[in-house]
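Shown next as structure tokens: one chain only, the form predicted on its own.
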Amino acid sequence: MSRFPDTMEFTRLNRPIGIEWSASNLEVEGQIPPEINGAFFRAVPDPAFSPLFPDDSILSADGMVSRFSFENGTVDHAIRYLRTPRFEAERVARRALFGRYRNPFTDLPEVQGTDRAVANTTPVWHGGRLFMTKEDALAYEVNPHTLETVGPWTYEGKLRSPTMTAHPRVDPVTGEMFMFGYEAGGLCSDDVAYFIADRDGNLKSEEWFKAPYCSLMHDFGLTERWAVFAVFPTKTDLERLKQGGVHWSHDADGDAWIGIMPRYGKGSEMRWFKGPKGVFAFHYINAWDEGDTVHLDICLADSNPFPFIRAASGDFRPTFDLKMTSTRWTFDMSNPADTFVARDICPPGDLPRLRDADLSRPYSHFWMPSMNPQGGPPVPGGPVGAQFNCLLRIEPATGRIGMAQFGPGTAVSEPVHVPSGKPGHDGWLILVVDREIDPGHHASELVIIDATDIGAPPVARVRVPVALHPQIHGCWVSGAQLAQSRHKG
């Protein structure tokens, strides 16, 4: 194929851009608050090559770390290919030669074997490194300040797990990072690891215990005393891919699972309770405990939200159609029965963003993209096929909600949280909100607007001069950080 294909996967917001560029002092108009100095790195999946299959997912797209630096009020931008083994071989041959979304069998020859790691998913600070991720591969080490690939993170050889989940959790106060990788015995595979790091990035801990069955687990739950597994019914089979087919497909039937074991204890621990069926859920909100109580806060759909999986299943409902929650799970560890309660908590969204230091504590508020029914249709676009059009700042105990809104044709992308360091502040978040012009181009801006009063106009907004492929996830890191990073710019 010369062109990319006529779907969704690749067009409007999703269409392909492809460039590797940095600009110097963005225009910026209003101000910048002083404390925002660092870095705002993003996850991009943008393909180089037009796939192999028409029905290619976005999700296959070659990675690229995006980074929006910031320091005494200016802005710069940088974007650049990872260059794993899998972007390096096509781009020497100028096409694509990787087959369907993990699904190996449908490589070409000449680069069956060849690490697929795309690393598109989430960047990840820890240690003095910076990490791109995909829960299906090893994470990718990136220098923070040139953006090139260093290569696969293995903690020096002691790592066992061929996979690393695109949502480790770094603890605010021990300053560890808990992670885990499924199909860590091998494709298809029931095996689960969980392994942790300390702060400086040294591999403490690796425990391996089976899932009731092999299932697509992008996120995971950590308290101060328990690490949260949930195994949902998106499944996958080896004769289907084999074959030729799909990786994943849902049993809107299966039941769901949740397996709680100690933070720092031993697979043979895993407790395991029965969930509903046919549910699924990329992210969670937050969790924590309270005497022998477990919470759990997670966005939670009656189906699998990514629309070329819920096709493979024979569900071609859209995306918006699917029946939405954002609920909490509460487990009586004390009690024997493999029940729980759950009750939604406010209205629904997904990627939830909260402050760094509520990680595993019990926390008042967030901040989650949503979709406003007033404010127009949804832009086609990311990797669900429909972009949210508004952000939400929720309290759950207290059922406030505000909301920020950015005009109708918008598509808001996860924000990021910086803190202000003043008391009785709340910081402020940081985002891409993208316009879409007509249905072939849409044009980008970075946005900081204070994190209480989200309703309040935009204190910056930065205008970026080429538009951007929507991203998957970001992280903020401090100038402070930086300045410790393990590489040199």
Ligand code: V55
Contents of the next structure:
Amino acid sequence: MSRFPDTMEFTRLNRPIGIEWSASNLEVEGQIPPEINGAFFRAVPDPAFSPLFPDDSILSADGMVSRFSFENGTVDHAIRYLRTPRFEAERVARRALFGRYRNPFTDLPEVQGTDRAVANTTPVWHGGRLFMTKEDALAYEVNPHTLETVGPWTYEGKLRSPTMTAHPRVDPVTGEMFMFGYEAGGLCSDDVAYFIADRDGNLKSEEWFKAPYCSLMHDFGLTERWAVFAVFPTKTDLERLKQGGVHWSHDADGDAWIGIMPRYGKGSEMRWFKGPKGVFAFHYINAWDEGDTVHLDICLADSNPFPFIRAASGDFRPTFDLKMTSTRWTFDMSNPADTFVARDICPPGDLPRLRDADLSRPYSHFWMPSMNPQGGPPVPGGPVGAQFNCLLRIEPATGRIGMAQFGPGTAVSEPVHVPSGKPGHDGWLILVVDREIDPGHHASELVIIDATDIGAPPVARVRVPVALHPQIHGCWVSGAQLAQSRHKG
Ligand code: V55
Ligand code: FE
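Which structure goes with the form predicted together with the ligand, now that we have seen the form predicted on its own?
Time for the whole complex; same chain goes first.
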């Protein structure tokens, strides 16, 4: 195979690893609480082949599904590529055949029309099934025991949308999963599909609506009464794609729009509120309603956090020079005006993690990787080119902040939260920490920390014998949920 490009996307922590492996009984320092029983699944984009376009993004990389399984204080690990049609075709050819990130016009003729899915963004558990998602395609079902790819997930052929978000939301009370897919009417279309599956994983509704324009819609907000869809001015252009260009560029003068509809309502009931110019948010912390008021807490930036998307519009700032804020937008649904109130709620960061039970409800605290200026420079790597160096526990109402750090030269990934089930005890966080040894090498470990007192030394650290490629998102699936799996071991 040809050499990987020497860019940020394929070097340092982003150096492709591409090793499928498994190991039992990893070495543990400390004690893993026996209540931690289940599996931490991670979605890892790790390119199997050097890209056709050397300036391409890691967001196109083949999805790997990684699993750390916990039982009685022991940990096993396994990681496998998704067997997507794209991965299989390239494996046979022993080279890349698909072109640029989300530009099918740049694919080689022999794979034109083949499913481009890479399923590399978020593992999702619902209705006894594990999915690997990527927002430009259908989710792929994976056997949680063997990590074998089952295939694209269409809700038994009932789903009309050809795309599904990497940020579905599972209501903690009803067990329903709320999802959407954008560019649902085809490449660069302004059609968005909003769909709901019941707690057993059956599709119960699918509503389509038109967005003000086609934009990168990564996440959404869900309250007990409302669904919230924001359109930020990261835009596309079909002509540019046909000419072989990039899918997205960010329009600093473009307006953001926030659409709110009843969560069980019709697309025609959507109300659009006008937001600020030029802003972008990938991740939403939480949303909830109080009477006619809707609150939306988001990780907001003054441009798109991906350097290749900024560069397409001439903004070459490094990611940590962006102005980032944790912002609360409050909407009054009883007021016909298209305006709303904004305020800062806490320090900035991204990849926020909430207790599952707090979703769509008022919440007291959450966890989020962040950048501590005193914590040393960020380790280069991950999809935005620089990794966070600390993890925060944040109480927005009291301003109380806890911080975990893991030493100089370490990169913090998104944690998962594991509840303990004991009243008054907030459980644990589990995350991968990568330590850069020199610019070509790093070591990975799995860290288990107390979710209440995150600054205390880790409860346990698990040595990982192979360097891991940075994950995008992860999820925790309890032993009880795994026992309800549709697949056998
Ligand atoms: C994101 C990640 C993606 C993608 C679009 O984290 C947005 C944001 C890993 O792929 O394709
Ligand atoms: Fe995301």
